[in-house]
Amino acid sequence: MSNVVPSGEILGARIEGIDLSRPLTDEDFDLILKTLGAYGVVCFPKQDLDAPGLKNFASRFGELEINVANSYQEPGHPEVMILSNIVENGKPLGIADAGQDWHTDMSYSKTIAFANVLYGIKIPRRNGQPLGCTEFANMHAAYEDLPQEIKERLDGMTATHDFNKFWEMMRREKGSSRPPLTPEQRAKKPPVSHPVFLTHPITGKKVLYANPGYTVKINELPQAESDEILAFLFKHQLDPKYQYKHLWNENDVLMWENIGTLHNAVADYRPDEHRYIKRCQVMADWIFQSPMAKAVGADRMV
């Protein structure tokens, strides 16, 4: 019998009871979207994946994306990713550095991200404490607490999202080894447009889809507006009452859903404190279509 524990804070949840190596039921796939819906971030403690049991899992979500980068992915399963700080014989196992400030993944794809999928295998710890926490914002209601001017002078208005900011940031902000992006890469990721406000395919409620990480323009506004307004707005979704940490344990896999939140990896561990995880994530290719979508009213992006 599956068990949903909220966290008591503005987002989070367990999911007790359903064990992910095992084919999905239909009322345990129901729970768990409509628990995203609720919740926006989703623990599923103590579980036992080998990686084609978590892209199994994920892939009953969405289409499941291939980096970018095309780097660190485990062997005959592009699909799923190595987020590492272990160097085994001079050589890293993973990306070191993944997601480490505020961002919503995919946004600057055309197609957006629904879902990642992270299952944690080893965890540092330093005096028992774990170390590498996942930090989230509610999106939901960084929203609903925009001045009414701000909702009504935004509506129906576009923002360009653009993968080679963040990766620049990280270059230049985080001493990052990563290389710049070959121009073959950076042609695979051109820039895309959004809408300002999404309609929430589980929940149908609106969302305030723009991100530090990756929003580079409102298209609608002359440019000293647009940075201005995005400067606001990107001050405003992450303002500490709308965020959440997840403290990780070995064997977690925690699920999130990309489109009503922003997250952020904390890089607080030492590199001889080792973190290995396996990362999926799961493209908006179908929940905008789905049922769910449908009945509130969220099933096309624009």
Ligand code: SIN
Given for the second form:
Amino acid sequence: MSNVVPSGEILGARIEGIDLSRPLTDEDFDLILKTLGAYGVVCFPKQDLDAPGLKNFASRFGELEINVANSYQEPGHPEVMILSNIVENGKPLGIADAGQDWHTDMSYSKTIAFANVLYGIKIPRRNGQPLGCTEFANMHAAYEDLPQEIKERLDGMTATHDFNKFWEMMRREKGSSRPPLTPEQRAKKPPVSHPVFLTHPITGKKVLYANPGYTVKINELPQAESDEILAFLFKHQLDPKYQYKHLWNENDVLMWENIGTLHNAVADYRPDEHRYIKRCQVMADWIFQSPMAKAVGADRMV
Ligand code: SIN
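Previous: the form predicted on its own; requested now: the form predicted in complex with the named molecule:
What follows is the whole complex; the chain from before opens it.
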């Protein structure tokens, strides 16, 4: 019998009583979607999944992305990416610095991301406390609290999102050893535009769909005005009152929806404090066509 336990904070819930290695019942599938809509971030504790199991679960919610820039993929399962700081025989096992600043996955893509599904296999700890938490910010609440004048001014406007913005920030500001993107990689990820405010396909409510990781310009505004508004939006959306922190345990499956949240992987652990997580990214192809999206009037692909 499945059971939803809300965190009591601005985001986050735990679902107990579902074994994700088994095919989901329609009831559990609906429950997960509704819980994602209500709480944004959902943890399924104590799971036991291999790579095909993770892929099977995640792919119930939409097509899975194969990341162009990443070579750390589970052999035979390119949809499963490895996030890890472990180096064995001089060879990194995974991408060590994925998502280490505030962003929304795949906002740089024509088909945006619906959800991330991460399976925590090794979680670093110091003095018994977990490190490498994942932080989230609630974009339903951030939209709701925007001054009315900003809501009206930006209504119907679009913003450009560029994959290279986050990539270059990691290289410039965080000392990442990532090489620059090749012209071929850049050509596969050209900048794209999305509405600044999206109607969420589960809740039918408006969310602020801009993020400091990838958003570079509000298309309908002159550059200086766009810079000023984006600086305001980035500061507003990261107000601590919208934030929630997931402290990992081994065998957690953490699923979050990317349309109404931002996230940040906190890099507070040393190279000898090992983190090993498997990740699938679900695209928002199916969700915008789903009965749920139709019911709330958000049945449009972005
Ligand atoms: C990500 O998907 O951005 C990584 C999150 C994490 O490793 O905590």
